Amino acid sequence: MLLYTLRRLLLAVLVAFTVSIISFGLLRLSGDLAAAIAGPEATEAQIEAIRVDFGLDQPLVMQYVDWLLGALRFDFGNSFYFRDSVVSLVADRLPVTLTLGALAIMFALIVSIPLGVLAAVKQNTWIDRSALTIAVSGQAMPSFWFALILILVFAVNLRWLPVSGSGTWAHFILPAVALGYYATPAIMRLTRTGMLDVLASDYIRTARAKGVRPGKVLFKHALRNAVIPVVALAVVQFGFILSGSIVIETIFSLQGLGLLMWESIGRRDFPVVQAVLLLIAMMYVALAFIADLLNAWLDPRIRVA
């Protein structure tokens, strides 16, 4: 297990390093940052002064090294718009995004695992087909479109929940449902497949032949083994949810990292954009690493593969 962990850790570090290069380079490929910061009314002298002040006159390699060393010290500079430390801005917004992500993955698990179990137990029935229809709809429907439908039904027509903001727990319900529905299909299908494989195994048939109660066979023996890969998938889906929160937070005006990212792009606040982009990417890399370790811990065959 130790050797496997070290290999996966090395791979995670290499991926993180690659992601840092990509996140740094994307903004540089978008055009002249100095001209974008200065604005359309700036003169050439002003643009050149900004280029020197921010070190944009240095070679790209030197710019990347300086930025990476600062990032390793959690120093991303100051926001152009807020005139405040980027780290403090991110720290203020991060809890909202993490709360939204946690609620979204909880919603996905609460909906998808029972649906997957029910679809496997009632295979090839209308219940199974209905569960698969829900899964296909979740994949086909864009999250922003589903969010707008939720707003129209539950906030505008029924007026049960608030449309926007993050002041109370009620403000997180619609965004969590919209974001969690995105992760539901994959978890539901994997649960269904795992349950079908386990229910067809020899030890389940033996347990039934011994007269073990159907409920005990289903939940104690079958479900416990079927959800092993679901645990690791849920961790990865949590990373997808965090990266997809940009659209949902913007729609519902949740003051999280996603909305901060969107606003910073419009304001050409490049230090904030780089920091948020790197942070979200690093969280996904870390979650993928945790998922690999969970897979190896739950299934020892992976360690020697």
Given for the second form:
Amino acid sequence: MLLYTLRRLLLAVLVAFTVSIISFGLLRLSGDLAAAIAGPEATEAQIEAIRVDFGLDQPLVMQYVDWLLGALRFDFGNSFYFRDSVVSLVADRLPVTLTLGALAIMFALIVSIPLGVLAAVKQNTWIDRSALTIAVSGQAMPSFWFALILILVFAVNLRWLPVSGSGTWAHFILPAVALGYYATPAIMRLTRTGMLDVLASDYIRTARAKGVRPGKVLFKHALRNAVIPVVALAVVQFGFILSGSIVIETIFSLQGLGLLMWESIGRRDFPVVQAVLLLIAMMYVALAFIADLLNAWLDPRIRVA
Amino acid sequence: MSTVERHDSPFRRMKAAAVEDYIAPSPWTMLRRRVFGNAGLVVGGTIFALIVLMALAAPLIAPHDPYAQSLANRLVPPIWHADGTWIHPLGTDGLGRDYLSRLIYGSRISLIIGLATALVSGFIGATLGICAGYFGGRVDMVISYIITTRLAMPVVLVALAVVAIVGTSLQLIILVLGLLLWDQFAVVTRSATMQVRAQEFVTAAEALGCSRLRLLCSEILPNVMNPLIVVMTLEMANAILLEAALSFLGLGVQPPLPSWGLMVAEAKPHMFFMAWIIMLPGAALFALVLSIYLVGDGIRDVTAPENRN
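So that was the form predicted alone. Now I'd like the form predicted in complex with its partner chain, please.
Below, the chain from earlier opens the complete complex, with every other chain and molecule after it.
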């Protein structure tokens, strides 16, 4: 297990390093950053001044090393727009996004695991088929459209929940549902196939033959084993949810990282854009690492491979 | 069989039916039966074909110019409302543009984005996957590392950031999405190639002195094509949804182009008073993506029934 952990950790660090190069390079190489900051009306001299000001005239490698050394000390420079340090901005917004993400993944698990179990137990019946239909239509539904429908139904027509904002816990319900629904189909499908595999296995037949109560067979013997891959998937889905939150936060005006990133793109505030991009990518790497370890911990067969 | 057609008699027909009982149907007949026996594939395929036809025949069937504004006719409700008219069956948007015509032309954008992105990413992913699966060893290690790195990039955020700097155009969005969405292609072709590689006809081709490129293109590629097509449908749907989300956020297809995602964004200020104005483009997106998923699932069931559960 230790060897496995170390190997995975090394891989994660390497990936994190590569991702930092790419996310830095993408923003520097995909256009003239100085011209983008200065805006369309700037003169050549102004653009040149900005280039020198932000160190954009330095060789790319030097810029990257500077930026990376700063990033390692949690110093991402100052926001062009707020004239404030990027770190404090991001730290302000991070809790909102994490809360939203946690609520969303909870919603997804609460909906999809029972549905997946039910679909597997009632395989090839109308219950199974309608659960699969829900899964396919969930994947096909544009998340922003689903969010707007939720607003229309629950905030405008029924007036149960607020339309937008991030003041109270009630503001988080609709965004969490909209965001979590996106992760539901994948988790449901995996729970279903996992359950089907496990239910067909010998030890379940043995348990049934021993006369263990059906409920106990299902939840204690079968679900525990079927849910192993689901745990890792949920961790990975949490990463997708964090990056998908940009759409949902924008719709609901939730003051999280996604909204900050979207607004910063509009304001051409690139230090913030870069920092959020790197932060989310690092969370992805960390979550993938955790998912690997969880998998190996829960299923010893993986450690050997 | 041709004799049956010429001299049709009940006796001959019975004989033909009896013959069919013990002569196995041709592979094509089997395929046809499986295709038409798969409800999802038939329904999805029909919807998808209709949308493709709509996109191809857009200039012929659109009742109005999708770009023609008419401020006197702003926000006309669709026909099922009390004051809807047949001049604008699905109403008009906030600038008085005919909604039906915009929806029809919007299918072109979604389809182009979906197809082109799937081709670009399919090319990248399949090349990497086949190389990793066939050569194995170091090559596999490097390519697996590239795949892992790609999976650590948040697609929506990267696409947004790049598009924000480089600018927005249809070609650019296709390129950016194509460069981001190849991971599933690579993962699937890699494992499929590993299975094919171990088979005897590959060894035979190697023994015959087949060149590398020929081996990869004409021995391996056709045999990993089925899973590749399934992934292609998935990524097509994915690209269409991503373009819609980017356009919705204002960083994708730019106005006045009638992208469905952009139409939802433009309709958002009016949605509290008229729900239909966001429902229509959203429903169009949903129908297109759903039909692609159904076709993909159907193809998987037809080509690899053993993977179904």
